[in-house]
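One chain comes next, on its own, written out as structure tokens in the form predicted alone.
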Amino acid sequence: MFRAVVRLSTSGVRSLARTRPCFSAPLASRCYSHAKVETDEEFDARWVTYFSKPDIDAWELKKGMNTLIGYDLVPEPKILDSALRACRRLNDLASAIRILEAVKDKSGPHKDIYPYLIQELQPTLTELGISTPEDLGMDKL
């Protein structure tokens, strides 16, 4: 017991004897964003151009949609129109339906966004012969 008390007391004395000056370095404020801020119109035009490339392949289509869905936004109908036309050029119906499902999921709790997008895309869907997930009964699974 005496040994434990001596050990605790000597470590306590050592910690008092070893006072080091405490220096705190000032935090440097860094501003990494020197680039121009992209407007909504420029953003939309960039993605419409991306999906409108005549030589786009399936990997680029999926990569672009994955990146686009990763943003904190629901894509505009003109971007989705361009992506659906790219799916048609690739003859990839599954990707077109996945795009519509992803947009429905991305709309989240806002129940008025997805019907608006479908309403805006309906002429394109009809022209390209693409059915919505609801038309295929996939919403009931």
The other form holds:
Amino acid sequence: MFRAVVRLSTSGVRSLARTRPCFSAPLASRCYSHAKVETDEEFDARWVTYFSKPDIDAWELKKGMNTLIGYDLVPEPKILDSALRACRRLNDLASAIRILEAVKDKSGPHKDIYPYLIQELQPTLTELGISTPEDLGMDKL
Amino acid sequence: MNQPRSADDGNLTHLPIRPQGFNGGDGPVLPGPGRQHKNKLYRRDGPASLGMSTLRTTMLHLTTGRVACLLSKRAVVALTNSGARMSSHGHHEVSDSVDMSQPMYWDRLDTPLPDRPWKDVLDSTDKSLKQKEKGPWTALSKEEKIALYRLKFNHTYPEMKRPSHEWKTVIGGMFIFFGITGLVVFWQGHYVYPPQPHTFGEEWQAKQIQRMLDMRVNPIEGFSAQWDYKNKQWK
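Complement to the form predicted alone: the form predicted together with the partner chain:
Complete assembly follows, chain above in first position.
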């Protein structure tokens, strides 16, 4: 009799646990956050749009770049292209070179990322006349 | 308790419970009348404690003096070379403090674009270069591009990441500390330590070991197990 009581009570406890407000689909019974996860493409598009603003001002460029460098990633070439064009609109060559230095540093030990970025950005660099730090001899001490 | 005991009985009740010299019941020998009232939990070391503390403080003053001299050199170098404050291009600051209400310059790897450019006050050549910057950048020479960069920024990324020689100061300071400590310890061993207890002497130690062997201390795995009783030598 006691065993029956125990069985009933444990099953009752379990069903109580199940009726906690999880609002999950019937298949999954985990409580993950329901915030939408931004895809990589959405992230890139958002940042390209940010830097593509025609009347972007110097503060917005600084803020955007500092925030972007704060992320745990190396920005895609298209984002950097947009940022370099923003520098051009602001007549700021020094910041453009600084951005290239910053993404090289962001690559960390992965030495193949920066050459890839320069390769992808080469058309923009030649079009706008931005020299890389290596061209200017500023990559050495 | 009152029965006569043989030497080799294994019980140690005939030994004195405390070593000789402890005045268990009489209380500590305090150095001065005034200190008695300060702290009831005073150390019971007697006159030696006063000597030790003054010795320690003098030694501390000496060592801190030397360390302070060493560290002040490093501090002076660090302070005079701080790029954030010493832009030297138009900031007329009387004191060394930074005006935090103004936009600041910084060289940081994780924040590439600071709030203000490095060189704020531009002379006429700089201004004309800045004018040229508004045109196509393909028209700028390499030197002009470098000059524009140096107007806006102090250090390049490789310059920010340059290694410093600080580790030599640290290791050197460590060794100096070790050396001073070694001298202190040596001096203390010579001048401060009281004479060794008589139980440390060669003869006493030999008798002690013999006694332990006679008692068969740890005969299975430990002390007496290492002694070869037949041949009267260590195994």
